[in-house]
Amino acid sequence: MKNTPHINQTAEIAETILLPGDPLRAKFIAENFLENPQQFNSVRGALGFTGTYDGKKISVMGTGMGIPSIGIYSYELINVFKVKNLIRIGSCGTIQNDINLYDIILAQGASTTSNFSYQFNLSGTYSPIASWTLLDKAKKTADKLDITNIHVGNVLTDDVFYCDDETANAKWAKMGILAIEMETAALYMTAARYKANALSILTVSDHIIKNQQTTTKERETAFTSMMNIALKMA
């Protein structure tokens, strides 16, 4: 078993891992979808489990909120624990009128307000995108499951949850941004840099324009369509 400052491995970690932000969502998936789940991490409450689904070994672990958190976990999972496929299953807030609560967004790309890419010392602006293999598989899986409330496009990974600029959302909406969340861009950049596959599958938990929200419990246990897509495609 291997250890890092953030993952104290006590069981096997599979090559494919689902990454909800909420550790309790990871626990819910392990207890309700995986066979014979074993906990492999509890450091800082980032609960991680490995079990089987349809005979295939799959892991799931909570990453917490924001780019710094998922940046740490994705780096360590890829480089220390040799994870090949990282599928974020998170929540987001939409800024488009034709998207509704509980709709699912496959993040084809991730614009960002973060300066996370500075570390790569690039001479231009990097565009973080999903791994086509996972994106294609996720859409085909959703179609097979007859999940029709699904959107594919660009999301915004924002460093700020409570934004002081009241005009910001409308500007991003004009550019076709489907929703706002806080992790995907860092996940995509880290996966690209270290040659892993990454995809974010997001459920709309908040409608920012219409001022609609799901509850904390619903975010933990009710986003089953997203979970089913991720598990079936994995």
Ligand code: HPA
Contents of the next structure:
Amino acid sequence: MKNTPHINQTAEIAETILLPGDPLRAKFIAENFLENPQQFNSVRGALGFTGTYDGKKISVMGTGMGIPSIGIYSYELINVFKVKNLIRIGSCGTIQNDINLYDIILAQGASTTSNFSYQFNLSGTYSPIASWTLLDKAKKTADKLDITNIHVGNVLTDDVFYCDDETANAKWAKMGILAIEMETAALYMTAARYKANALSILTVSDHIIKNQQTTTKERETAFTSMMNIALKMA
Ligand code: HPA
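Can you return the structure of this protein in the form predicted together with the named molecule rather than the form predicted on its own?
After this comes the whole thing, all chains and molecules, with the earlier chain placed first.
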């Protein structure tokens, strides 16, 4: 068993991990979708579990919100715990009229307002993208499950939830951004840098331009399609 400043390992961690933002959602998934779940972390309430699904070992862990938080956990999971496949299962707010609440978005790319990439000292702008292997698997799994309310494209990983600039979203929408969330760009950059595979599967929990939201309870329990894609492809 290994230790980092943020993960005090108490059970095995699988090569494939599902990463919801909310640690209680990680617990819910472990208890309702995995067989024989063992808790592997509780530091800072970032609950993590490993169990089996269809005979395959799979882990699930809450990352917390935002780039710094998922940046820390993805770094440690890849570099210390040798995790190979990191699948974020999160929520997002759409900024497109033809996308609906509860639709699913596969984040092919993640634009960002964050400066996370400064650390790589690049001489230009980096494009964080999903693992093609995972993206292709996720779309094929969704097709097999007859999940048709699914979109593949670019999302915005925003550093700010309560943005003071009310004109910002419309400009991102014009560039084809499907939805806004707060973690994917860091996950994709960390996976690229340390040679792991990453994908974000997102459920639309907010319609930012139509001003519609799901409730907290719905967010916790109603994301079965997304979980089915993630678990069956893993
Ligand atoms: N903005 C940013 N992140 C989000 C949102 C949102 O509206 N909904 C879920 N995650």
